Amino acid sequence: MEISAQGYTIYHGNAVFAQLQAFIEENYPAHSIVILVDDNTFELCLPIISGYSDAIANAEVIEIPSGEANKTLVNIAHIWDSLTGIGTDRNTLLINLGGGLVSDMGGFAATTFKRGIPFINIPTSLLAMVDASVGGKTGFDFNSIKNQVGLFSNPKAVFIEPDFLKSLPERELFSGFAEMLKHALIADADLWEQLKTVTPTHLNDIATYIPRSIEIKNSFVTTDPHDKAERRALNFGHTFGHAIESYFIGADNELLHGEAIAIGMVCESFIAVEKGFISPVVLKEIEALIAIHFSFTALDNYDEEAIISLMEQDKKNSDGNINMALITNIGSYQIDVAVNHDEIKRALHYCKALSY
């Protein structure tokens, strides 16, 4: 299956490695290849793709540590240092093999190194397949604020092999599933109904819905590539979610991205009820499905002022307002809704109560 994105193609299915080899031969026959991995994909995924291509098998490899705590300028500098040491020039193709951390950091490093070298993404996590590898957002966390520094920069192609899901821990599958639920909530009521029947650990079932989730993400990106208007709908659950995720980075109960976004979607749905956008019945429907797959216990012990402070750093804020994308029904949304501190506190208290 092929999905046309903004200036590149997303290839999906069990034959993508043959397409990858053909893509390199056709477009980058004289380029050297460098592969960026983390410690997990170095062990579990690199040997798989190396068997499909002599060029990839003989490529230089740069490894970075996994985990959101490592999405830092220090590790961006490590990528730059490694590219310099290898002797990389503009006739180098960087392949980002990994989850969202690898594609975000690899894309940023490639775009800024020597004013830009081409890169492609091979997402290996469910979260990266349906979200991070599509849309051209690159960057890293700074001063404990999620994705504070970054660029819009599209890959030359994306290659999605669902078999990589077999390498994931269960928590990572659920984390990616949260983004699929978000796509359904903002744009596709039918998909929402279908995902109610899905167990994220049943890989054949989840793989069935990956293309549709990608299509939803890609439709927003194609319409609004630089996040000026409609693409902001993709921020549903993320104003709370990014702040909660950032707050718990490095803690014993650190949250994965999708786990924080799941909490954020319930918090923001609560605010949508308060503002009259959705009914309490819709909130309970969302809450019930998310509660099956995610826990709210992280909010048993949190500092609400610290979380609000992190929310005030959100990139989509303007004129001193904390802005959110809220749903107006399952499958529809409104962007740039100003939300005050009291509303945020009530939403956090509501979600905290769900952990008991």
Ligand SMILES: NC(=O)c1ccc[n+]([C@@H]2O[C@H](COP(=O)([O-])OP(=O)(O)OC[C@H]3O[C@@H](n4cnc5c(N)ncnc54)[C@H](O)[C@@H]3O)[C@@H](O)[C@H]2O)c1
Contents of the next structure:
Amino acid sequence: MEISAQGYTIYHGNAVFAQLQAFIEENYPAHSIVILVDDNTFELCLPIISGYSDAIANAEVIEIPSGEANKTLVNIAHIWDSLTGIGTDRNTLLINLGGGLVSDMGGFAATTFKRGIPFINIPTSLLAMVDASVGGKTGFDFNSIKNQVGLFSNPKAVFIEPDFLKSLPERELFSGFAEMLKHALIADADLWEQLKTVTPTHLNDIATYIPRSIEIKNSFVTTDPHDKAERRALNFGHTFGHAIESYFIGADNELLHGEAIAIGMVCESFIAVEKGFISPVVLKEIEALIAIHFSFTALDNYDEEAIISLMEQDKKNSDGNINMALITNIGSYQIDVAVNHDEIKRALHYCKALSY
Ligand SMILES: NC(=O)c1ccc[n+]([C@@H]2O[C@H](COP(=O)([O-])OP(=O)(O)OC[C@H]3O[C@@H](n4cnc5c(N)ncnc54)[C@H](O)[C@@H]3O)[C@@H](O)[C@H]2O)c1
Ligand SMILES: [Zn+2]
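Given the form predicted on its own above, produce the structure of the same protein in the form predicted in complex with this ligand.
The next block holds the full complex; its first chain is the one shown before.
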């Protein structure tokens, strides 16, 4: 299956490795190939793909350490350094083999190196398959602020092989599943109904819904590549989610991105009820499905002023308001809804009460 994105194609299905080989032979026959991995994808994913492609088996490999704490300028410099050491020129193709950390950092490093070398993404986490590898956002964290420095830059192609998920830790699978739920909630009520039947650890089931999830992400970013309007719908659950994720960084109960977004989607659905956008029945339906897969116990103990002040740093705010993308039903949304501090506190209290 192929999905057309902004000037590139997303390949998905059983034949992706053959399509990858053909894509390289056709478009980059004289290019040298460099593969960017983290320590986990070096060990678990690189051997799989090397067996399918001579071009990849013979490629140079650059490794960065895994973990969001390593999404830093120091490691971007390490990639530039390694590219220089390898003798990279514009006849080099960079392949990002990993989760969203690898594609965000590799995309940024490639686009800035010698004013730009081509790159392709081979996502290996569920979150990267349905979200991070598509849409052209690249970058790294700076001064502890997530994705503070970056640029829009599209890959030349994306190749999605769900078999990589076999080695992905369960918590990471659930984290990616949260983004699939988000795509359904903002754009596709049928997908929402289907996802009710899915257990994220049943890989055959989940693989069935990856293409539709990518299509939704792709349609938003194609309509609005630079995040001026519609693309902001993808931020549903993320105003709360990012703040909650940032708040717990370094704590014993640190949350994965999707775990925080799951809580954020319930908080923001609560606000959607308060604004009269959705009924309490819809909120209960959303809450019930999210509670099957995710926990609210992180909210047992938090400082609400600290969370609000983290929300105030969100890139999508304007005129001193905290703006959110809220759903208006399952499958529809409204962007740029101004939300006040009292509404935020009530939503946090509501979700805290769910932490049984
Ligand atoms: N560019 C975008 O539009 C966009 C969208 C969403 C998230 N992101 C970014 O993506 C990152 C989160 O992505 P992520 O959840 O993929 O994180 P990640 O890349 O840190 O991967 C999560 C963990 O899974 C491991 N892993 C990946 N694939 C594996 C596999 N097949 N088997 C075993 N282990 C594997 C990684 O080594 C890591 O430890 C964040 O930095 C976030 O800011 C970007
Ligand atoms: Zn997200």
